[in-house]
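Just one chain follows, in the form predicted on its own, and it is written as C-alpha cells.
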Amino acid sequence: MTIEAHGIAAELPHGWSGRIFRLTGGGATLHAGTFAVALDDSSFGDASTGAIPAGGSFLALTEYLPGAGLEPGVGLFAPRRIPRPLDPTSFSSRKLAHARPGQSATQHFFTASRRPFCLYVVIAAAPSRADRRPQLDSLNRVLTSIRIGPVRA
C-alpha cells in the first residue's frame, strides 16, 4: 500500500499501517508500523510506541520547520539521506523517547529536499534473536521506499 501526503510518500508492506499528517504549527510526519498505529498521536508516536506488540516495529519521520537557528543541511541536520540499511548496533533503550521494557530505538537527523527531518525507529523485543533480522529487513524496505519532495505551496 502506498501512502502519500505533504510531499512524502512511502510503500508499506502487507500487514503494516501508516499515515502522513501535519500537526498545527508543525511540519509533516510519517508514522508507520507493523501494527495499527494510533490515529491521534504525537509527532514521535507516544501512543503508538506504547502499543507495539512483541516483535513489532514503528517508525516516525518528523519534519522540523526551519527558523530560530535551525537551518536545513547544517549542524545536526547536515546528513543528506535516511540511513539505509539500519545499523542493528545503533538501537538502544537509552534512545527511547519514553523508556518501555523490551523496546529499543535509534534516531537520525538529516535534510532531504531542503527539509530537515528526524527519523525515529522503535522495535519491540522479538521472541528470538533470529526474529530480529526480518524485523530490520522489513523496516529497511519501508525506508528504501520513502520519497521526500520539496514543500508545495
The other form holds:
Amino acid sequence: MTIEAHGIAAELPHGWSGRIFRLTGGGATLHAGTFAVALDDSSFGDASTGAIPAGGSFLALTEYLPGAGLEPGVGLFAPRRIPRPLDPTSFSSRKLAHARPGQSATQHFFTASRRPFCLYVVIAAAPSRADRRPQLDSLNRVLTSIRIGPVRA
Amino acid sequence: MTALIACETVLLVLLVVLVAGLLRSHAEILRRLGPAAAGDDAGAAVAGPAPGAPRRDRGAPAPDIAGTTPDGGAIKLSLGGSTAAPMLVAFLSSGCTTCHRFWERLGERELPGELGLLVVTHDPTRESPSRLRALAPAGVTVVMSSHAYEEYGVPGAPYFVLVDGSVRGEGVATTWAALESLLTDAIEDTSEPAGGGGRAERIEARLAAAGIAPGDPSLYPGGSGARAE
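Provide the structure of the form predicted together with the partner chain, given the form predicted on its own shown above.
Below is the whole assembly, all chains and molecules, this chain first.
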C-alpha cells in the first residue's frame, strides 16, 4: 500500500505502518515501521522508537528547511540519494538519538528534488541472527520505494 | 353554506398536504441522521456489532486503516499485528449532531486502559478537511478513509471499535458515559477467559447485593417466577 503526501511517497508492505506529516513550521516527515507507529511524535520518532518490538524496524525521513547556512546539495547534504542497500555495519548504538537497550541506528543526510533530508533508521535486535537479514531486506524494500518530488506551492 | 363547506374542505386538504410534507421531511432528516441519532437522548450503548455491521471471524486480524489527514498528510496503520497497541477507533462525521459531543470532548477525556485513539471520517469527497481541522482537538489524529468505513462495516457515525490485534468490541454509543461503559465491558471481556465467567459473577454479585437471588421473580418480568427446568 502506498502512502503519499507533501511530495513524498512510500510503499509500505503488509504489517508496516507509516505516516507522512508536517510539524508546524517544519518540513515534511515520513515515519514508517514494522509496528503501529506513534500518532503524535517528534520528527525523529522519540515515541515510536520507544515502542519498537524485538526484531522490529523504524525509519524517519525528515526534511530540513534551507536557510541559516543550510543549502540543499552542499556540505552535509551533498549526497543525492538514499544509500541502498543499507550497510549493516553502519548501524551503531552510538547513533541513536535516544539510547535504548538492544537498539542500534544509522543516519544519512542527502538532498533530493532540491529538498535536504535526514534519513534515520533504528532497528531492535532480532531474536536470532537468522532474522537479521529479512529485517534489513524489508527495510531496503521500503527505502527503495521512497519517491521524493518537489514541494507543491 | 355550500361555498363555506367547499372552503373548509379545501383548507382541510391543504392542511393534510402540509402535515404530510412535514412528516416526510422529518422522516428524511431522521433517516439521514442514522440509527444512532434516534437514541440520542438515551445515551444508548450497544455492545457488540450494531445492526448492519459485518460478521467477523473472532480473532481475525483487524483491517488496516489508511487515508489522508485533514492537514494534508497521509497515514497507513497496520492494526492487525501482535505488536499493535490497543486502540479505540472512533468513526465520526463532521455533520452528525451526535458526533459533536464526542468532537468537543475528545481531547479532554481520558480513555480507560491506556487506549490509543484514532478518529476516522469519510474521504474528502464526503467530508470537508477544513471543517475537520476546526473540529479535531490538538493531539487527536484524524484519518479520512471511506475504505475503512467499508472494511469495518460501519453502519453510520458515531460508531466505535476497540482494536487489539483483532476487533475486541464494537458498537454505537451516543454519550461519553455510554462509550466508557462499552469500553470497560470490552476490556474486561478480553481480559477474562472465553465465556465471560468473571463478568457473569460480577453481575450476580451486584444482584445479590441488591437482595435479588437466582430465580427471583423480578428477573423474569414476562413470567411468574423462576423458569421451569
